[in-house]
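Shown next as structure tokens: one chain only, the form predicted alone.
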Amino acid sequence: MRFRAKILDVGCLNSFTRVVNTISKLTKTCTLRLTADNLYFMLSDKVANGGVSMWCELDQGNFFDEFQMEGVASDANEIYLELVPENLSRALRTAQNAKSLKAKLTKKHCPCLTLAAELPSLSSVSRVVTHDIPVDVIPRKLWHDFREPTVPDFDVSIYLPPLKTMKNVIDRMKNLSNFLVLEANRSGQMNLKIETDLVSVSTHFRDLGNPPCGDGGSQGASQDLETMAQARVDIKKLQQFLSSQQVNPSKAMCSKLIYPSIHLLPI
């Protein structure tokens, strides 16, 4: 089992960056799994109980000059880690504006992602920084509680408004209640809810516009235009996903509303 990669573009380096500090901010542990041709960051957790559950596909060649790897197997050329992802990003930010980011699978004291990234330097001498980021080797007789999820049909998709102005409005929502309820139609129409016994306050956007119906779902085919769907939705857990956002998506999010739970992508 062996893994190596590099990278070379600054940009890419940066690009890299964020979506990492991204993952920080939406949990402590997650699982890193690494093929020939992708990485993937997951976090599988209980939706039906009010968990979050994430999935980040990257295509390697987007990002590093080198990447070498070899799996478990020789028919299962895959490796699986589970990391503290605040871990990588903070040896990430020593990184900014590197020569160069090396990574590569070590056995230290314990099994290690070790990082080394070649700074600037105004002499011959060249400056290295290492980082050996502690991970955990998942057997494989446990991979097969990180598959892709699957996304049933939903409701109703539609696109975000501005995550700055939807963050603004659950930031003071926040303080009223620890639930809010989001729904949406096919018109392009979203409201914002919060009802308590002491008070009810509501926010409606208006022309959001509906994203296509994909072929892996089908968007309430025999829903009226204007009925809204409905999901309940825990503040604390919209406003982390909200703030955690830093790879600067061009067209705000794509939210998938599924009862009795949201679909969020950025596109």
Second form
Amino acid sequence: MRFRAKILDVGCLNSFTRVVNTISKLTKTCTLRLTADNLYFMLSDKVANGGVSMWCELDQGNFFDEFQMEGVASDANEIYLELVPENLSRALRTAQNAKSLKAKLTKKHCPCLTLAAELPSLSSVSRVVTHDIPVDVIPRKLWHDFREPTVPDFDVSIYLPPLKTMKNVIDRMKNLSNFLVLEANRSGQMNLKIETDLVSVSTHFRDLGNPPCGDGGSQGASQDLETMAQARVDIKKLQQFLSSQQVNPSKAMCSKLIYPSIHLLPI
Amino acid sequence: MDCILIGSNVKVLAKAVQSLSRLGEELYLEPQENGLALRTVNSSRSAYACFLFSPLFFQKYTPPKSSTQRCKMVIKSVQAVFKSLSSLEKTVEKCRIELDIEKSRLTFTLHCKHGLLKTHNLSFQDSESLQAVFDKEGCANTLTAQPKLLVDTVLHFPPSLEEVRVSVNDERVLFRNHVEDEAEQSKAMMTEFCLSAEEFDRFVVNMHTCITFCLKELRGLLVFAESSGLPVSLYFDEPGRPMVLSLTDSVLEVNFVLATLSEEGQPRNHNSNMRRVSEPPITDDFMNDDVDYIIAMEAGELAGDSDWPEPPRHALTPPRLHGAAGDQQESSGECEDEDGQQGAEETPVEESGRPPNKKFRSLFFGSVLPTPSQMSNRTLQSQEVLASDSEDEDGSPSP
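Could I have the structure of this protein in the form predicted in complex with its partner chain, to go alongside the form predicted alone above?
Up next: the whole complex, starting with the chain shown before.
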């Protein structure tokens, strides 16, 4: 099992850092899957009782100038590692103006992902900072836990309003209630509602736009444009997602289903 | 003592106080012939800092007529005088500090714009002088760097990091975070930062060595250094010997002295290295108790046992370097009572199979004292504090 990669471009380094920062805000530990072409950051939490699960796929070519890996076996050319994304984020933080960043899998006191950044210095010799991030190698027999979540049939798919606006609204609503009802329809309308004994507040968004239906859409079910599909979510989790977004997606898409499950997909 | 500061020097003094406040809780103020000294020491006595402002720093400096005016006070109260550093520069034109021992008053008078006068009367305690003895020139290694270099280095380590390990050879310096706990080692992220010798203004390495010290204690100095722009010099030697950081210019001398972790399993006989004023008589019970206290303190911290015998009471008073002669006599009387405890305190140190523990020199202030006869003759002033490196592996000095 081997892994070596290098980032030489500062822009790529910054983008990669932003992605890692987003993930580190969402969860304490996550799984990193390495394949020949991609990196995946995955988290599968108990979705049944309002947990958050996350799947992030990155094309390695977008970030790395060099990328070599050899998986656990020739017929399973992949590596699954469990790590603390906060460590990765911290290592990357001070390397933002690095001339180069090398990453490799090593074995020090335990298996580690070692990042070495070459930083500009006042002299001819560069400064080198090396971080050894401890990781756990996930054995092959557990790999099936980390399958890509299939996007199930959904009722409504809608583009979200600017995340900043949404975050502001939800931050204020969080003080009033623990749960929020999110409803959306196919004519680009979305409402965020909370209701308590004392007060009910709702925020309405219009003209948001719906992405084209595609295969996921339940064709048979109500095609009525005005019907709202509703889902009740824990505000804190929603807020956590929104505050973690550092990547500034141009659009975020939200798909809703009959039974409460919201998929938020930053694009 | 009476002195007047004007203009931007007020801010410098305020920053010095702030820097000291990050290290210790009490400020020791001592006006000397060669200037005003502000000192502090941390609670575990493993770090000491001193800002010495020469008379030139002041518009007017009148040293005390009687030679001994020393006071200590809670540092927060001095910080309160200089709060809001940013507005200090704009509003305060002049600051006057008067120390009147007879009337027990330390007065800070801030002359501000528009004729506003703020007077702060601080109470203080008389104290012994706080002074660590260290020999910068005698250190094997000296590195001098611009403060930005060190600030950049420290950035790579998390603010919560306690201990850092620095190793030098002829070409480079390596900074690493140090993890003591075996259990933590497998989970902690290890960071290593390498600086080449060329980045330093001065890089003199006569001994390839690796020292470990507490980074947190230095952050106060680094903030001050960065704002002053003065180059920082590091003086260090072998592990166990204190490390000194200093900043100097024509009107100010700053010294931070930190204890370093000694190598484990290496009996350190420091007798030859100690700069003692006089060899302590090993039959002196008073001395023995100090040693035991040091050992007890260090071992006690580590074992964290609550069933430790209480260290001798006299040892608890902060730097008993130079109490009045009378104090010493009294203390030695007390310590004789504690004889019975000595054995108990020593034992854990001699246990083998003890888990590796920090052996910071928690007291490098002298508890090293001359014989009782000498003590009574001593004047209060010439007290030298010596690095009490008396932690010999074999326990207390043999009687």
